[in-house]
Amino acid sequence: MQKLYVALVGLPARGKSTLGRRIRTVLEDEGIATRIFNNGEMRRSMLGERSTHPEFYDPRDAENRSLREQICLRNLERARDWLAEGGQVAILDATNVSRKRRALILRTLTDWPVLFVQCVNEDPLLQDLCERRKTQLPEYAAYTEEAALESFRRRISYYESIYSPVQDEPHWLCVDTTANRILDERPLDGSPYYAAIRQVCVTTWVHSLYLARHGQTEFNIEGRIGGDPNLTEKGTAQAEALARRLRDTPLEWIFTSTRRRSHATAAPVIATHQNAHVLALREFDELWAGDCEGMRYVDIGETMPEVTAGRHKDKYGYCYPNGESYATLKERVQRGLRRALFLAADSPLLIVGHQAINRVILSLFLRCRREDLPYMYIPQNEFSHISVSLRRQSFERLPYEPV
């Protein structure tokens, strides 16, 4: 029986851990026997506060370096015993970044191959929050919110002054964690597992995503379009019932635009989620009507009658005058789902998004035609429930409480 040890590789908040459960998931769904070694965790119950402070991270202090390394060395060591027991897949969750510790576990694992997987996520912004998610680790419990940063983002220079990509060792793969796609590679040909592992590496991941728009407006009312209206009073009473929808559902992030309407859709359900992470997003506002931004749909089509027809003949490539079209809206959209889905990882999330925006969304997992695209029916009192894995892709309607 063939065995493998999976390398995980990159600067901290880079989706590491998130990647290596995902391979566990999948691989003990095929039967076979996964099992993560964090060296974080077993860091944490060997050294306790000592090993919080960034200093402990300092490539130039020889004490810590080698307790480091000890670390290290006991979780490979725990790797290999358990593989030696009867254990198919090893997975080791720990930075490597370094040429010289990924020297290190092939020099110590010489008894079954190792296929190091390098995690990358150059969005500043995700960097940005997922640095700060960090220093709500139990770790950090006696740290203000910006000391623990401070702190954590210095441990993280640490590791940047050592890192080195992988590229000499005998297999890896590298992987952009932000769009589940694969940089670079050396296969690891012949291994009963890599085509599994290559697969979860460029899958879009959903546990459970809820896509809801925001409530009736003004503007739906008036048949003008994009602006920023508030909600009417049936809007309120959508939003509400939205919110006594998802009461009892378990949701770790809420994304709107920053849209007043989606923002008030969203705050019922905040509410009765108060330890939700928030987030607004540019990349979930409505489609830029650019020119006809707040006009009645019967006023353009009386003024400006070229962008009636244009929108006739090609509503997804038409694009508004000084505006977007579906066509230029898909990729900003796509951004935003990938930061959301990044960010939530495997939690349930919720998107307030607006007609346009839950189009694009919809259809990416859909896979409507383009030309359909912008005909999708996106009603204000019904909410979408998506998940997605290797094994699973569901899709589902479901309506709010009556209003």
Second form
Amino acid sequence: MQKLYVALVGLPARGKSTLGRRIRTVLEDEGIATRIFNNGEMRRSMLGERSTHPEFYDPRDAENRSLREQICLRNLERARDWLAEGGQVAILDATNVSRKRRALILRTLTDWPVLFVQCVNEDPLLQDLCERRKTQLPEYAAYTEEAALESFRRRISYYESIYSPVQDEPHWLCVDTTANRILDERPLDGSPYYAAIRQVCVTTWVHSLYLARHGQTEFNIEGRIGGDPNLTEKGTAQAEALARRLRDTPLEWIFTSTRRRSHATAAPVIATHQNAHVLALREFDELWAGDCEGMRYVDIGETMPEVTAGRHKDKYGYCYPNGESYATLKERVQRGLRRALFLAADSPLLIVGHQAINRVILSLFLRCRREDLPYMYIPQNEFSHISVSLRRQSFERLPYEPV
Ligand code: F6P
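The form predicted in complex with 6-O-phosphono-beta-D-fructofuranose, contrasted with the form predicted alone above:
Following is the full complex, with the preceding chain placed first.
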């Protein structure tokens, strides 16, 4: 039987633990005994508060350096014992950012190959939000939020000071964890499970995504586009119906656009999911109609017939004067979706978007032809539920109340 160590590499808040859990899920589904060995957990249980202090991570502090090394070694031994007892893949979840630390791993684990999986995430918004979330961990319970953030950022800066990307190690993969892309790799002949792990890294993983459109607005009634209108009475009733429909559905994240109609639609859902994280992303703002913002379709037809004709000819590629096209919109929606999925990790999320936004999101999962994308039907009393993993994709449309 072939066995493997998978050692994660990366600064804090780069998606290592999420990726580690996904690798475990996929391998276990294949009947491969997989276990995660987390240095952080071991550190907290062995040292408690002492190891929350940022100076504990100062690489110049010999005493603390040796303590951290002991924790690492203890975990490596546990992983080695577990493989010897019948386990097949041991995932080492720790930063492992220095070449020295990785050399220690390679010196200690000589019985089976070690695959280093380096996680990269250069998105400053995600880094900031993830760092803020870390401050909610029990180890920062005694800190104010600000003090916790400062302390955690100091810890990160110590890691940064010793960070050295994988390169000379015999076997590694470098993954962009927001784009699910392999940036570089060094395969090793005969390395077991490599293909499966690589596949996990490039899969857009969606545990449970609920996608709703905002409720009706005055602009919708008038056939007016864009702007920042409020919901009508009917729109508010639709928002309440959506909240009733999702009342018993676990949601850890709720994303809106920065527009009033999206916020107002999400509000009753937020009220019934008080522990959910809520975030407004500009990437989910409706298609920007430039000079036509706030105009009625009929008025555009009369006063700017070239716009209507241009859209009729190629609705996907047509760009509003000083505005956007579906083609240009796609890139920012994709960025927003990547951000949302990264933050939600493998927990259920809701996005309250707009007609064009939801068309783009759905098209990413439904593989529709680009010329059909701008004509997808996006009603205001129905939401979609999407779930994607390596072996399974599911999509359903769920009406939430006839109105
Ligand atoms: O009409 C509502 C709306 O959300 C507008 O704000 C937006 O411009 C439009 O839908 C997008 O749909 P279409 O591309 O079909 O005009």
